[in-house]
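Next up: a single chain in structure tokens, the form predicted alone.
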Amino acid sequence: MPKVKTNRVKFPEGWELIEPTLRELQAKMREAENDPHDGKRKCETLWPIFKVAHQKSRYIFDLYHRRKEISKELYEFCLDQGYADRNLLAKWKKPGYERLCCLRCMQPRDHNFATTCVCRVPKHLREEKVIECVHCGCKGCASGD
């Protein structure tokens, strides 16, 4: 006979931690993605829901690489489970991608000519100096800025 499978998840030792500030950001992005979008622009609207995706993954890459807070097997579960961009946590490891808003903003085939989103030009070499990404409303994440 089968085993049955049950929904039930066992949380990894740390879980208590993080669990109010990840229940937090959780609800900022249910409200950003009921928030009305009267008198938006079509990408406006999605711009929200991707700050609040870059904030999850922020903080769960802090604990782990940079504050050192949170244990491998809490980090992995956490990806698992959907709470942090696994993609975009391994774009911040590499140099020149510290501060990468979202992977649409340097793939190529989502801009004209074949280049990368103008918020990842530096400031220095911009020739507007106020700008906002198209894809996610991102200012500037340049690594140089």
Second form
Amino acid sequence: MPKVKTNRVKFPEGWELIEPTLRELQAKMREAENDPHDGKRKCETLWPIFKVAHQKSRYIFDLYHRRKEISKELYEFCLDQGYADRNLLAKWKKPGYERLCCLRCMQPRDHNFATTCVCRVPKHLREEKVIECVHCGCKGCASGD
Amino acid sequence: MAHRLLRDHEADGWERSDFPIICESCLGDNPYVRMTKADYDKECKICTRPFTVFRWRPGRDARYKKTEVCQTCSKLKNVCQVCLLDLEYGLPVQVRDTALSINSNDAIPKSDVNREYFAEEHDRRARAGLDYESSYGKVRPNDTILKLQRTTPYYKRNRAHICSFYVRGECTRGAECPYRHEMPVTGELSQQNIKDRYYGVNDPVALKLLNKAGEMPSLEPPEDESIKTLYVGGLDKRVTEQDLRDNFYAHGEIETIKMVLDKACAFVTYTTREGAEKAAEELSNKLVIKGLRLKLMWGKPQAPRPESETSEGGTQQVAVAHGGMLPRAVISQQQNQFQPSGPGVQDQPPPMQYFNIPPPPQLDRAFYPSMDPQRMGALVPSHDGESKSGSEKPQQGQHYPYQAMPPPPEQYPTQLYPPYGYMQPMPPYQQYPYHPAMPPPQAPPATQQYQHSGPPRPPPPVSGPSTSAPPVPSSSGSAPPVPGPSADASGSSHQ
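Let's see the other form, the form predicted in complex with its partner chain, since the form predicted alone is already up.
Complete assembly follows, chain above in first position.
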């Protein structure tokens, strides 16, 4: 008999309450992954992925840090299982980055002249008011707006 | 990293450079410009050799521009790396070559390996410091070139390209679409080819320019033989009387030069008619002082009127107070308004049409106040629609008996009258105390002044040529507040 090791996931208490929403969000992600690319620009096809990922992370973050409805154990469990992006949440805890759209937009190494993406600029300081950042389609994630 | 080991860039003759060779228009209006440099990023559109691509944004409303041809190619023809127009004159290669009769085309091979070899050879020689024959710096600019050249940078070419989806009606990006939502201008000019433009062959823009040059009207001497005055328009505060003198003295003895900064113009009077004609002929389309292209036209005689540009528009009402400063803004304004009818040298026919009063008699220097029916406040329902009540005493005939045509009609849409008619008696009075404080705000209202044709100028210029010095500062000083009230009165549409 082959040695089959299964690491069975042991769900902490409180999981049943958040599971339906998480399943929904996962389904949404799958949908975004399988969308046809017709009519969209090349960069635009990836935007829904970033958007759903942001939504999932936001849900978990809000539950624990803002609404305080889940336990630390459950929160850590979600992060470990990959229902939320740990690095993104780490940024949300910092002042000024509470609404960060994705990790690429604030990485100066990824941009010319070592700047951030235009979506990080507050609307009142920008010249073009309506923009969609090319990485994630964000329309503005500065904390003030 | 592998590619770097495989290719030795120096041996291949690939081009590296430190800064692009570009013209002012392509560089943009922003003094702070961030440019990226990418070695061997693209191949030159002409010689297809890899070269250093520079990419920057020439201003806030501009698209990103990048160098399209390599420096070797651009040096061969002395053109900008982006727009392929001459660096000095801003003209297409074909125009410059025909105007200066340069023909270097035979030397540059156009096909394949020949071309690459030639480019590399040239590059090698240039790098080695050998002075290849570049005739571009040594050629004296001739008339045609001077007429055609671009004197100010042209930033419209830096705008974003036209949204092709919008043209089809399918642009889903809406407000965030960075491309222009306009219909493209089709026509012969839109079929341009970079190689044709570079080699100066079969370039539609160049052909159009050359045709236009051939037909550029030269300044016709006016029939009235007594006119010895030339009107110079498009002035700026950078252009001084001395500049004008330097430019005009060569053609004849200058009698006087009168500068009207408010209207951005000047009048140059010669002692002899021949001098004036010579100057007109020589400078007609080529007058460029300090980078500003100036418009040259004949001054228009108008009985014994001082140049109407300095017409003391809004001050008729206070003319009495000035005791002797006589704006005849009515007539001069009406004449100004009629200028759009054409570059007519004669002003007789046009003004007739809407004068309700008989035009002033065309006497040289013999105009008396009593001959002007409007003098004592007669109402004239003229073009203005305003009643010019208030005394507008025509000036005594000590001043230049001509009235030059105002600058291009477009500067005088229909706003000549509002400032004139709307002038309340009060503001002009207030102008004088304002003088000291005014100089700073002078610049911003400058454009307004054009629109308001400057008539609302105080009498000072009218007080006589002898006192022209003091009045000029005061006139320029008081001009700002004058358009102010009138501008408000005339509505914000003008702004």
